[in-house]
Amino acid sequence: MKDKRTFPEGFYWGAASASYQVEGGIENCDWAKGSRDGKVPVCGKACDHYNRYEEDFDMAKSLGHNATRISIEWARIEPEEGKFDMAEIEHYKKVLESIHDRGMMPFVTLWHFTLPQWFADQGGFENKKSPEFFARYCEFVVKNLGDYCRHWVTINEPLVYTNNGYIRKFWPPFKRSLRLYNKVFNNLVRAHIRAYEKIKNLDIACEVGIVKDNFYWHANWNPFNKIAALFMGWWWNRRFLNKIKQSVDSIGLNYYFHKKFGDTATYEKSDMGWDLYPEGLYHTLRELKQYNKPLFVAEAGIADEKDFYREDYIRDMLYWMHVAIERGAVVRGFLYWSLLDNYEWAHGFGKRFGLIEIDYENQKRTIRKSALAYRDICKSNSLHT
């Protein structure tokens, strides 16, 4: 007989997306400039989600989702320094109403990597004034949209941003400088704390969190490898969180990677070339228990154009998430990355994470078979193993 694993009552099930990756038509940000300069692929129309969000949310609802994660595009809201576009506020108000109308709970990220060009021209988060610029933007959004959302995230994956932009040179601003890396890291800490304060001053009851990109760092028997894993667990997973832990109501986990020092094993790979290691979700959730905050899986998914691994990978991740819950992790939801195939940053449109396939020639949406298997889990709030 199959073992039925039931998730907590009121558990949130859904998928995630980010504005620049799906909306299309955003040309006044640092990524758009990077594409014009030939440094990253052109995003262009993307999935045209800006105009087709109702169709996309209809499909999410049909897949049993009761929650969805989106982001607000800073460059739309504040196209010029200190000048806010109320027409774009009205657009996002309609987006949030559309989510609610379908019985889904919105989780909204205020910043998901892209910077308004005016802000990038002033150095972005290198600028000592950046925490105040960011907090002012967050305060404006929540002041105008707070009636439509109770779950806010200030920053998505701060270390991915600093690592790719200031060490690896893959992302804007395409620099390699440990000094600037540290400066931006510290300004992001201050930006989150300042935004948290401003949002809570507006609405003490709303939830303000962070979305953190954590690895499962582990090692073989070698003591030096064990020390390396312990160090990286602090450096990558906990260092940022330790600085903001007094100014956060919940923690969203993005899980994609594990690293075992001294490992000689081989693993099945996603289309990104990343190891498929679903057990790591359990370990990363268990590590986050120490902060005594509600947790949710804000992103976890797989690039799999042929839809060969996705169903089993989702099921295996959810099994390990359930084990973490059994062992005391307060996990409130799981948001698969991603709802739609999308612009995968420096990789362009070639890597397909979506539950819904996008034909970029005609914008046709097609629900993948794995999405139907995930739908059955979402609707029953349970997993049969």
Ligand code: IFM
The other form holds:
Amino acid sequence: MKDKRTFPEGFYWGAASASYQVEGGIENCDWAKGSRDGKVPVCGKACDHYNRYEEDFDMAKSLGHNATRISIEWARIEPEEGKFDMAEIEHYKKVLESIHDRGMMPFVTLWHFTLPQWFADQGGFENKKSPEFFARYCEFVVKNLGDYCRHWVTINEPLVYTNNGYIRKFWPPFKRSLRLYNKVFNNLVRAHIRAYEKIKNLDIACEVGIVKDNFYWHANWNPFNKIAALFMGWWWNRRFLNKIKQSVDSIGLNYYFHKKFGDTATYEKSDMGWDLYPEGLYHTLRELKQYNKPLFVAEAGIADEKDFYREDYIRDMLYWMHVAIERGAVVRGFLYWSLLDNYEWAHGFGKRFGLIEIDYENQKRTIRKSALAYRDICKSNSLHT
Ligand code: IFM
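Next block, the form predicted together with the ligand, ref. the form predicted alone:
In what comes next, the whole complex appears, and the chain from above leads the way.
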């Protein structure tokens, strides 16, 4: 007989996306400049989600989702330093209303990698004034949209940002400098804390969290490898969180990677070439238990154009998430990355993470088979294993 695993009552089920990756038409940010300079792929119209969000949320609802994660584009809200665009606030108000109208709970990220060009021109998060700039923007958004959202996230994946932008030269601002890396890391810590204070001053009852990009770091028998895994657990997973832990109400986990030092095994891989290691979700959730904050999986997903692995990968991750819950992790939701195929940053549109396939020629949306399997889990709030 099949084993039925039921998730906590009121569990949030859905998918995540981010403004620049899906909306289209954002030209006044550092990524758009990077594409004009030929350093990253052009994003252009992306999925035209800016105009098609109702159709997209209809599909999410039909897939049994009761939650969705979006982000607000800073460059739209504050296109020039200190000048805020109320028409864009109205736009996001409509977006949030349309999420609520479909019975879904919005989780909103205030900053998901892209910087307004005016801010990038002043050094972005290298600038010592950057925490204040960021907090002022966050305060403005929450003042104007606070009635429509209770779950705010300040920053998405701070270490991915610092690593790709300041070590690997892979993302704007395409630099390699440990000094700047540290500076940006520290300013992101301050930016989060300052934004947290300002948002909580406006509305003490809303939830303000962070979304952290954690790996499952593990090792074979070798003690040096074990030390390497322990060090990386601190360096990558916990160092940022330890600095902001007094100023978060919840922690969102993005889980994509495991790294086993001294490993000789081979694994099935996604189209990104990333190992499929669903058990890592259990370990990364367990590691976050020490912060005593409610957790949610803010992203976990797979690039899989043929939709060959996705259903099993989701099911396996949910199995491990359930084990983590059984063993005491307070997990309140799972947001698959991503609702739609989208712009995968330096990889462009070729990598397809979506529950919904996008034909970029005509913007046609097609629900993938795996999305229907996930729908059954979302609707029944349970997993049959
Ligand atoms: O597409 C990204 C997203 O913007 C942040 N988390 C990881 C995803 C897949 O790489």
